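Take a look at this one chain, the form predicted alone, written out in structure tokens.
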Amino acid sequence: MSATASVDWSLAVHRTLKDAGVKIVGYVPDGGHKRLIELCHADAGMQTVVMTTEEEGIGLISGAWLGGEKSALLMQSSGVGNIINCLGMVAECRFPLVMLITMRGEYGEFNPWQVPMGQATQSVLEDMGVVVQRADAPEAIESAVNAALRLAYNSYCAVAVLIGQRVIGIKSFQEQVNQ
């Protein structure tokens, strides 16, 4: 996995969010989204909101929509379990929701705690009525995000783009200790 691929998809996603009129980006800090988060922070036309837990993001996107703004949530697959109950409100109220989710617990995972939710993320989201699209290669991410934004904001539904672990790279225990 080259750093260039990571930068390329992050730049493309940032441009896609901007072109779609996304003004607010909520996130829980995540290494897989690091470059995208930096780009959103540097963009004077976007407001970034760091969250302590993912379910705060559902309130953020709901409030943004009611205030006339488009938003997106960035999270890791392990955080999906935190928003399940809140997704009921999104479905009932028909708020558009776009989630960009970096996957863990997949290809080459070193942390056993990441595996259960990583393996369940797609089916759990689908069970809650979320449309799920996967992007397992850097070149697939931009079009998946563009399609997700169009679907969510034209159909008032929840859409998740799952960015595969092969794209964000495999972490190791030693990398985590050294950070």
Contents of the next structure:
Amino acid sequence: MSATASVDWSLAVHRTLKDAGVKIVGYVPDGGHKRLIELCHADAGMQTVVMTTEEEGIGLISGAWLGGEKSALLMQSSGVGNIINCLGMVAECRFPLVMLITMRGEYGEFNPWQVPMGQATQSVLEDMGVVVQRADAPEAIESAVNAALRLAYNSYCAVAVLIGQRVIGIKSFQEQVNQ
Amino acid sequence: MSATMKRRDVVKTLLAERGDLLVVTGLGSATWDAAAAGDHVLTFPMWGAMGNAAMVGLGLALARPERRVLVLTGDGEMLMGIGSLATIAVQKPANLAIVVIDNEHFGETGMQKTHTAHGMDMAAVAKGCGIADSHVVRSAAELPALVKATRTARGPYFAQVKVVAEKLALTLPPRDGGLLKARFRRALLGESADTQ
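Can you give me the structure for the form predicted together with the partner chain, which would complement the form predicted alone we have just seen?
What follows is the entire complex, opening with the chain shown before.
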């Protein structure tokens, strides 16, 4: 992974979130989101919430919308497994939901324990009524996030943008350590 | 020390003269308790998403820092989202109070004992997470101070209120999630919420 490519899409996504009026960002970290998380934390106009599990994010975005604010969640594909039951609330209440999910367990994965959840991520989300949009190139991410925000907040949908492992590009244990 | 307070009395006291308080209730008995105290458009009663009540409260508190937010939930529901106390402590929402109605049992599923029945001190957990203003409330004499704290304490505030384990008649609020969301937002934000 080139650091430059990472900075580019992260900056663009941060600007897209800002332009859409997102004020609250919840995350459980992933290496692929490192730069975006830092940008959100550095932004005084965003309340950036580190969570102990992704499930907390569903409550966070629901409460934020009850209070009239837009939000977004950042997580890794493994975290999708932690939110499934609570997506029932999102569906029943039609809470707008935008999740930016960095993928593991697919393109060149080195950790076999990541593969089952990574391979199931899209279908599990779709089973729970979430619209899934994939972005498998750095230049595709900004427009996918922009579309997701519009779909979620104009049409009251739950939307996930899956950022492919091909973009994130973790290739080995050592590269993860060095990240 | 066995509990003496009854949950419906505690919740009724907490919700009396609520003013512009925003309330989130957790699945399940806390939701029925709040309904028994009187359905209210500025109460968001959760019928699912167990473990998420405190986080809905956090999202609401962050979105509307000028309003007081009260999360009312049970010990079983709070246990399922216990990590959210650590998340809330990091955010330090000055306008958020969490009150756990602790009957030490899973009331909806056959009254199995929860962890608090086995000695878990949830207020100590909250304090350990960084919510310094955390308390165990055991007697009715402490209720006026509890009510005051939910209205005025600089949050986050946490209380674990020990109540008698009793099976009560269900009093149900509306359960259509879309309705509950829409009426809450309209009452809080005005009719413009309908077209946000």
